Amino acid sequence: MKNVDIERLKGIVGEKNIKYNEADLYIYGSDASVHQAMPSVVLKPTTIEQIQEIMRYANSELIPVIPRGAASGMTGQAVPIEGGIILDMKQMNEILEINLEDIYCRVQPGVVDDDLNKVLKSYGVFYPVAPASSRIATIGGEIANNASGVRSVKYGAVRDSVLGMKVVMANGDLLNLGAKTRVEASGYQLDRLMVGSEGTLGIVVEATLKFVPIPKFRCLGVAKFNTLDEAGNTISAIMSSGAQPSMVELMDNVAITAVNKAQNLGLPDVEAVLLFEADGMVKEAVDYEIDKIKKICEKNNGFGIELSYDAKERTRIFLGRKKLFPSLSKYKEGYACTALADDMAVPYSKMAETARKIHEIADRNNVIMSAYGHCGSGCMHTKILMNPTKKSQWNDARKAISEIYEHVQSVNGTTSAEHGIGLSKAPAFKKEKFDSLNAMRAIKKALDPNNILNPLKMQDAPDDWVTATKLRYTVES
């Protein structure tokens, strides 16, 4: 681990914006993943100029710098494998401009997703990405991971909402990327390259985002299915029908059981449910979409279908999906929900097969897995439920993950739909992208020749995610 000049760094950010005692370093050494490693120091910059000065110092001394938002990432993106500087960006949280005429806003990277939307709501518009962690997730973190959410089927991921950005590079240079227009055809699209780069190419210090009008009407529906195959086939049928849903979400029986145990919601004991939504400015258009989706559900043996335009009723219907992730650890006593193989995407036609395969692989490897997620976007979430104190369970999990990603790649799927690569998914990512890894490394070398920006992540991450860092669990031998 590189030594850092604490006094020099204090001179840049000030006494109150630096942390270096062991307790603080321990807290900043992990995110929402299973990984943990200690940084050398934590800095909380408040200006672009401070970040530039930090980067010039770090680059000259070859000290790793890991930008960090809310640390809600699930694959170890913000874990400092080689120590170095954690750059906590949360204090840069100003909404700089809301331009209704040109339909964009400018924000600093520490702005929280829900906070932005609270402000935008008064103007009748919203930023539509909305990941499940939107109450804590920062815009900078969402850009770093190309986040998406429940409405990505209609509104896309972060990459579809970013118009431009300001980025501090490894050497401290400040670049203005992209534009404030909806189209831009000049040169390399470096702003789009930054989206999803997980802090390995530059530090986003300002973002220009487009927003959309808040729909006047939203209708949410839920359909029950006796088999997971029927639910999976329904997803494919909806998306190939020409329907335009704003949400299509799957929950399997593991998810239903966990939510009922944790939240006492009394959801039906069926093999799967689909939640679907349509939104728009004209009620008749929303009615048309909802009716079309409802008929497709019925054709595929969906039953007990509920529909509602009422905001409170929609909240009630959606609560089980909203609370799903934290509820999964309640599924079985002594088991914890771990984010390992958790957000692959597969073609719509492979949804049913993949959902079924997840359970087959889990049974074979002595773990529990759930099939759920933003399936309207092709995203199939799963989590591995296991006893994390037992070494044998980590071995079981490792086998299950390998089999999951072998299947995903065999059906032309992709390793990550929205949670990024970091450490946990790097082995599968490198297998999927084997023919472009050298190109990625060449880009990294060109923009960060000293390899100080979030090193050993994505294409350069260790092949063994279990031993890449300490695990955030006490594991028996």
Second form
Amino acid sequence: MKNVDIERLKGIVGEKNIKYNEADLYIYGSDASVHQAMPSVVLKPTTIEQIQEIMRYANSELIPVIPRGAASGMTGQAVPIEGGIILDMKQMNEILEINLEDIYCRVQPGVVDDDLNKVLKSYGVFYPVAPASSRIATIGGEIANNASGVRSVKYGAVRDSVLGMKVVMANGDLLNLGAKTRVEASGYQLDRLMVGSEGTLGIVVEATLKFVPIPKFRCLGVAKFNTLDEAGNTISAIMSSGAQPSMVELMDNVAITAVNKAQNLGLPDVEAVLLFEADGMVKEAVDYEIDKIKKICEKNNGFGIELSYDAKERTRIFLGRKKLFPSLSKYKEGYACTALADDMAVPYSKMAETARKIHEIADRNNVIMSAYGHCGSGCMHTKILMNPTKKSQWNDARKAISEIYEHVQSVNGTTSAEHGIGLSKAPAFKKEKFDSLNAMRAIKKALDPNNILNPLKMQDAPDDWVTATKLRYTVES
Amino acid sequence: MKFKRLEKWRDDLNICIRCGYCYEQCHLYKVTSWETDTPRSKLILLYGMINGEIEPSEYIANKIFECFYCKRCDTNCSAGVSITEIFTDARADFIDAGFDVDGTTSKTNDDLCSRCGTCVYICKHEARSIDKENKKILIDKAKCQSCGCCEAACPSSAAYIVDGWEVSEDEMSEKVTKFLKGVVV
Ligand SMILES: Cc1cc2nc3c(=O)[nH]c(=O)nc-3n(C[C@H](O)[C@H](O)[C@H](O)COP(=O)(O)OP(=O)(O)OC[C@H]3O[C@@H](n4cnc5c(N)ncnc54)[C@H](O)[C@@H]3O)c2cc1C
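Switch over from the form predicted on its own to the form predicted together with the partner chain, please.
Next comes the full complex, and the chain you just saw is listed first.
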């Protein structure tokens, strides 16, 4: 672990904004992934100047710095693999400007997604990224992960909502990236480079985001299916029909059972359900989309289709999906839901095949997996359900995961749709992007020559994710 | 330290996925704005303790005794972990191990207390009792849920909840004002 000059750091952030007690460091070593590692110190900066000063100090002393939002990341992105300074960004949580005329807002990175939307709602607009974790995820974390969510099928991922940002670089320089305009062709799109960079290239200290009007009408539909294949084929049929849903979510039987056990929501016990939504300013337009999607579901043997325009009812129906990931741990006694192999994207035409493959691979490797996700945007979620205290299960998981990614790559899919690479997905990512790794390393080297910003992640992460850090679970030897 | 009661929560501590859904509504966290005061963090500490990765300490014990039992964390935890029940069992284990910390639990100012017993009858968590021999109010800190009923009911203003966990009232109001200013354009 790196030695840090506590007194000097106290001088920068103040006595109240620093923690270095062993218990506090233990807490900050963890996120929603399977990884854990101790930082050397935790700082809670409140100004851009403080962050610049911290970076200048860390850069001269070669101390790793890991920015951290809500630590809801699932691949160990915010886990300090080599120790160093954790920058807890949640204190910088002001909404700085809402500019209705020019259609953007400026926010500090620690603003929570739902909090931003609560405020935007009073202006009749919303920031549409909507990851399932929107109640906790910070804007900084979303940008660094290029998060997306249930409505990305219509409104895109974070990269489509970011107009610009202020970033503190490894040497402490402050850069203004992007613009306040809808389009920009002024050279390298460095703001885009920061999106998805997982804290390895710079610290996002302010973001300019665009927003869109809240549609007057939203209709949510639920269709049941007797086979996962039929549900998978329906997704592909909906998307290639030219329909414009604002959401298409899949839940397979493992997911349905888990949510019913954990939440007691009484979802139908079928092989799969599709949740679909259309939104718009005119009811007829929404009806048109919904009717089109409904017919496609029926054509693919979807049945028991229910539709709801009512906001409360929609929230109730959607709650199961929103709480799905953590609920998966309730599927089987003694099993826990681990954030592994969790968010690949595949072309629409390969959805059904991929969902089937996921279950085949799980069965073969003594783990349980679920196929669900924001399938309208091509994202297929899985989680590995296993007994995390058994060593053999980690070998099973390792094998299952490598088979899954082999399949994903064989159908031209990609390793991560939204949760990022961090540590646990790095091996598959390195295989997929083998021809661009050198370019990525060159960019990293140019912007962070001393390799202090969130080191050993993504292209630089260890080859075996299981041993990359201590696991957050205690495993019997 | 023995984890007589905590031990039974081992599986639950495994299924907590550390998503953080529990903490955006935790008012203790909202005031201190340190992740270390969140329910998620407390579970992480307890997990580390029962697995021998971190030593139980007064610092950790105090954190576990800091909770107002509003139970929003329980409601928001979609893995269905009974977070506050785990805290109560952990507290009892800490007490057995000789840790004497207060956290946010209620106290009695013996000089002001008239031993009327109102607080004992009002406490729905059965955390208060009268020690007749020593003529004193006893508080079971494992059971106290810091609801404040004793403080509100005490005719002598003797029962009280410790205020200001490192944050003064002024600072608290400054934080709220700052946030509101940020959102009013
Ligand atoms: C239950 C659950 C559901 C989820 N659902 C979704 C979903 O639907 N869609 C989705 O996309 N994700 C989802 N996620 C993953 C995660 O919530 C998102 O990726 C989110 O964007 C992470 O935000 P965070 O604030 O928690 O970031 P953290 O986990 O704290 O950090 C993530 C990465 O961002 C970096 N970072 C954080 N702040 C900054 C900053 N200011 N500047 C530079 N780098 C920074 C960190 O260094 C780290 O590399 C889910 C997670 C959970 C636990």
